[in-house]
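Below you'll find only one chain, the form predicted on its own, shown as structure tokens.
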Amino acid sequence: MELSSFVQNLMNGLAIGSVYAIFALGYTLVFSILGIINFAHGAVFTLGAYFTYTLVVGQFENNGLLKGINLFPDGSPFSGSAVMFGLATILGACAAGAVAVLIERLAFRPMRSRGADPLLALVSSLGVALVIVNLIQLLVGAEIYNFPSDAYGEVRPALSFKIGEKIVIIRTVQLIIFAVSLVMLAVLGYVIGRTKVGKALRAVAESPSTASLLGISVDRFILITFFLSGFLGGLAGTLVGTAFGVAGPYFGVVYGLKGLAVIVLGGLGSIPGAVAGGLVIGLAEAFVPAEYSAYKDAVAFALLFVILLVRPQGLLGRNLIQKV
């Protein structure tokens, strides 16, 4: 492969690769504390990218119940700048966290409070994820909704630049996903490992009921778990939806399965093990050739598959200690 190439499919790799991680991060935040998995994520990933679009465009012209419905008759205030479309970006995420809030009390603490099996919770999360996306159908259709060229604002479509005799293309808004997802996984790093809230939350995920008798509101940190979750969730659907569109509701089955897949190859319930399987993922499809490109979730599954043949915990997991 020439070294041009080989950059160009880097700089790939990277960029969606770091939006694998941060998508990831919202299933290894609740496996962690709860010891399940949320199907509704992928959900939640598409509202985040719905939301975002709202307050960017604020009008759904294709089909649907909000068919010709404007919120912003003189133009939305959060087009056209780079710090109003990182605002609507925040606001849309949140927006995220708060359904991921709600999913937790309608579909997750009835099923904890009477000691139900955690495969019902699992099934339930999975019915909440069917009505999500089919509410997003009837009030916004299937069609898919593209971001405007200028949302983060007067900036180069692409960079490129030379290396030898070939020239190099990255597009700007790749270079974007990689910096924002790099900052936000600094920031969740910094916040489970320095903050009383996340020495709480590795508390409430070593021993719920140790860290109750401890103080700690375990059913409080739970709610926090699953905003982060979301939080999370809804950023990464803003961040592909800005490269490759919002592919109308269910574009986000797509990540919740990669999501998955990410977190049992690094290790689940390991943070550092969903940021490293998350980068060999987006890696691994980024240099899959263009010819086979339709191959490429194949490749990164059977990469999941021999990986796991050699380390079954995943590349940074632990092997369980079972007690007799």
The other form holds:
Amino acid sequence: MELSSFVQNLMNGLAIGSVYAIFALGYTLVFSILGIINFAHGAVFTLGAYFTYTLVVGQFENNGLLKGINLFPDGSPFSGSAVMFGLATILGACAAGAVAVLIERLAFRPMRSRGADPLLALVSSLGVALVIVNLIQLLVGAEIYNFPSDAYGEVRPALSFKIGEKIVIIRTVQLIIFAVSLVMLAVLGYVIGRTKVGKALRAVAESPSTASLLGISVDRFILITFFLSGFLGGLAGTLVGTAFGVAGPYFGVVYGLKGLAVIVLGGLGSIPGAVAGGLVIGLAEAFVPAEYSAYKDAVAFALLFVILLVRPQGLLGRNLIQKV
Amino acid sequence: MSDFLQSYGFLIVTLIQAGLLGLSLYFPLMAGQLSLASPGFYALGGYVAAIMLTNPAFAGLRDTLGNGIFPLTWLAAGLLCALAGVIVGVPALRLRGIYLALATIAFVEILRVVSLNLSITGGAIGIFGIPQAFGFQDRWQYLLIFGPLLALVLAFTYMLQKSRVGRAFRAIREDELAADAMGVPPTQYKVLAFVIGAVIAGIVGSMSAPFLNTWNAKQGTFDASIAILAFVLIGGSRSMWGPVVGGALLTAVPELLRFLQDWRLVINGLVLVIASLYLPQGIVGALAKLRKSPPPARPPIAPAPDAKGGTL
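Given the form predicted on its own above, what does the protein look like in the form predicted together with its partner chain?
Full assembly next; the chain just shown is listed first.
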């Protein structure tokens, strides 16, 4: 492989891999606290992108019940400048986080308090995902919505540089995705590793009953976890939506599935694992040769299958101990 | 009567199909293994039948056998799925709980992507113009093959539960280590349960391909995996009637909700949430509870189970 195409693939892989990582962190946070997989996470990802789009554009002109309603008749205040676009992204992610909190209150908590089979959480969270996805379809239709190219003001669409004779092009969006993901990972690492909230979260993850004996309000920290999870999911949704368009109510489904592969690859419930898993899968996909690109979507699952057989606890997971 | 079959025959066949797929997932669950592989084997079985019924390579076989080709497709699908079940099952069943579930999701997804890209499976378009089984004129006539299959599988399940094998499955479900210590080899029985489920799903697929007339990669998806899991859990995972009742009901609900038009799928999702909240033992479990006197109240279970993998 030539150096230029190597660098190109590397950049593509890092950008998409870092999105996988922050998306999968949302799964992992909930799993580490509750031991369940929240299948609605893919739908929250989709919602994040739609929330941000709502703020930036203000209307969905193609289809659905909301057709013809314009939130900002005089032009959206969030459009046209990079700072305001960033603000819209954060607000969209917060709204997604709020939805995740709602999901926990309405679908997960009642089930825990009844002592239901944890497997049922899979079904109930899938039910929530169905509700969200079909509501989106009902409200704004199944069309693809692209962010207008002037939405983030005067930003160059791509950077290009030469390696030898070949030109390597890196889209600005990719650089932003990568940078935002790094910042998010650093912030999350700081919050969980160094702050009091993080300490409490780790305590709840280790043992909810002990944590509650020590005066930690377990339910409150579960809510915080869901908010963080939804925030990360919604942020990832906006980032992907900015790069490739908000591709209909189902566009989170693929990420929802790949996110599963990411967390298992890295080790269920492990934060560094989710990051490593995301980057490994992003890079592996980017380096699939062009003639096999149709099989790209199978790469993540092939890796998942192999890692489960070779090292079930994942790359960075804790050893699984079989208790009697 | 024939009017009734004309209008509802298709729906009834779909309900039976759902019940059978629910049962195919019930077998691994009987041995305590959460496998979501059924849609994969269902798709595989369907492809086997579709290829045998349309591919020019099998033209000679079709001409010689006439209608005999249809039972042969069931047999071929069953055998191939048994083989695939062993190949996937032996390594995957070293895993437990959510890990096994995820490994089987991976299997379904890999199969889907591969079938999207092979020419023998018709790529993204799939396989078209699959001839109707036994020259059936009407869809309701498929009751004549799906009905007996359901009866057969139920009878088989009933007998299996009473047998040594069924007791071994239950022992493994309750406590794998204890079962092993008592001389019940868990791996063999787990693979056996997995393979039985695979064979049932494969045969259902091979009967469904002529029924649906066309077969493509949409037949085996992640959504289908969870839908089938919902059949079993909402129907009741501790009785063989649970998957059948759950499959039939959850397949009927979207049809019954047709009057809601665009809101139908939203409400369908809500039904799943509410059923998981209010029927934690499943419908059959709840009915069984009604008949018996209620057991003494158990203290609520702590918010999170111990068996989880993570540290932050």
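Here the rigid core means the biggest group of C-alpha atoms that line up within 1.5 Å when the two forms are laid on top of each other. Everything numeric here is computed off the predicted structure, so don't read it as measured data. Residue numbers count along the first chain shown, from 1.
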Problem set entry | Rigid core superposition, residue 307 Cα moves 2 angstroms or more between the two forms | yes
